[in-house]
Amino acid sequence: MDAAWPTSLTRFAGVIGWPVSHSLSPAMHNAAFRALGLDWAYLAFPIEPRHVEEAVRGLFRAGCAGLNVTIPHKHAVLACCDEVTPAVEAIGAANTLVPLPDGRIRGDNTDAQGFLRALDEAAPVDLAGADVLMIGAGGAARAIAFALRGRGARLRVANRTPGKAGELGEAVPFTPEAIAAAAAGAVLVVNATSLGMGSDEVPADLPVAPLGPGTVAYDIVYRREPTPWLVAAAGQGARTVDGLGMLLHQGAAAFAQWTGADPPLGAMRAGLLAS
């Protein structure tokens, strides 16, 4: 973009959370356009959860080419579409906001596809009738089980709320020794918490002995670095699959939508590594 960037014909889009400064999203998206030589700009907007609906409501009258939605809106939004995709009806949540030519909105979730697309570049694995291990139940999880199922994978979930695991696969019970026993089992073991954020640490909750060579080791927490977790599972010989993989594709996805451009995933990750 030359100096006079943005301009009165600059279209936008962005990302809504509260928080949302943390969010890598721009520097992906923005690196995206400007590899095609659009004139669009990507923004960060922090929306507090009680104005959620105004919020996206009054950015689309502005002009809005398309919202992500991450934490804690993914499911508030829900009453802003007046479409959802079969995936939103599954997952419960959108992450993902298009205007429609009539003035609508439509809620997508690409997090499904973007889980599945990382694991299918990173390390590829049969999941049908394959036990996969997953930790956490929350929001993210939900849109990796209907990824799972889709694909006929046999899953079983640990989490410190077993009411909310069993929702979503076999319930395993949240302590060392289950959750040990269950990733022995598992051709594929998925971190859908935020455990190892931001740590130098292998959380304690996570399983490193039971994996291996015949093992995927998928963590959703994305660092430009790989987790201490993933490295550890790296050193018994596991496959492993970070969470930028997912971040990438899941906008990669939503970009498609907004633009109808192929997304240019070798920019997008540049922007992400260098953010």
Ligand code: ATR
The other form holds:
Amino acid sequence: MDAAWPTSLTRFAGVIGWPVSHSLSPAMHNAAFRALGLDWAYLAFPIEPRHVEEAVRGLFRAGCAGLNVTIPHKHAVLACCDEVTPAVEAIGAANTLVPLPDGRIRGDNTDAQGFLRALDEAAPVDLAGADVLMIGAGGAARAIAFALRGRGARLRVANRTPGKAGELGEAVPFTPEAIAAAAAGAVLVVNATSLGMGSDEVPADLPVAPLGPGTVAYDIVYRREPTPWLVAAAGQGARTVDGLGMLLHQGAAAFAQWTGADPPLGAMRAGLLAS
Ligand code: ATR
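Since we've got the form predicted on its own here, give me the form predicted together with the ligand too.
First the chain shown before, then all remaining chains and molecules of the complex.
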């Protein structure tokens, strides 16, 4: 790295979370800045929940050019937003903060677009009027439900805590039998939980048997190797989408808003894979 870098002209962006040391966003965005020759740096800021509002305002006062927001702050940052996009209104959470020229802060949620762009890239499927099964009803699932509604899908949701499922779609009991039956009629099955993140086994609650060649299996869990569930789905002939694409495209949509530049997707993907 250039010994004279960063300089007094270097711009900065970053991600706030608690904890945040696991975040892959610095690797992805710094690779993008390098690829475009932008004199920008992207940092990870560990912010305790009780300090979120003052940290966000302070970072922007100090010239921060853009923030991503990760767990557990995606809802709390709404208190700092002077305007929010329709996606934020529908999802109730922001993952991207943009400083406007007049000093106000805009909140956006790029998770929904990230989800759809990754799907369109890896396994395009016509969702209008189509049955979709989602497993999970947490924060990521809310963004995915918004994205799927926008495409006109008929969404069924299975979640360990059943009340949350009914808020996002038609609730399906959280049993292996009910989940498998719902998956059998779906063109797209999404795992929006953290199930399978740290295991080499297919979790008992994720369906495999009904995932044939007519189905897309989409796992938002990101691991370097495909998750066991995606491996099993591919073995049945299903088309598969992994969590890397969603991570990439939600980041790319934020990058475009901060820099005004076209995101260099190849460099960003390589940055993620190298991290
Ligand atoms: P995120 O922002 O990543 O979506 P979250 O809001 O904490 O994180 O949501 C996690 C999701 O994974 C929820 O749907 C959660 O189910 P509950 O609503 O019942 O908590 C689901 N989840 C996490 N661990 C799970 C497990 N061991 N079995 C089943 N579902 C699990």
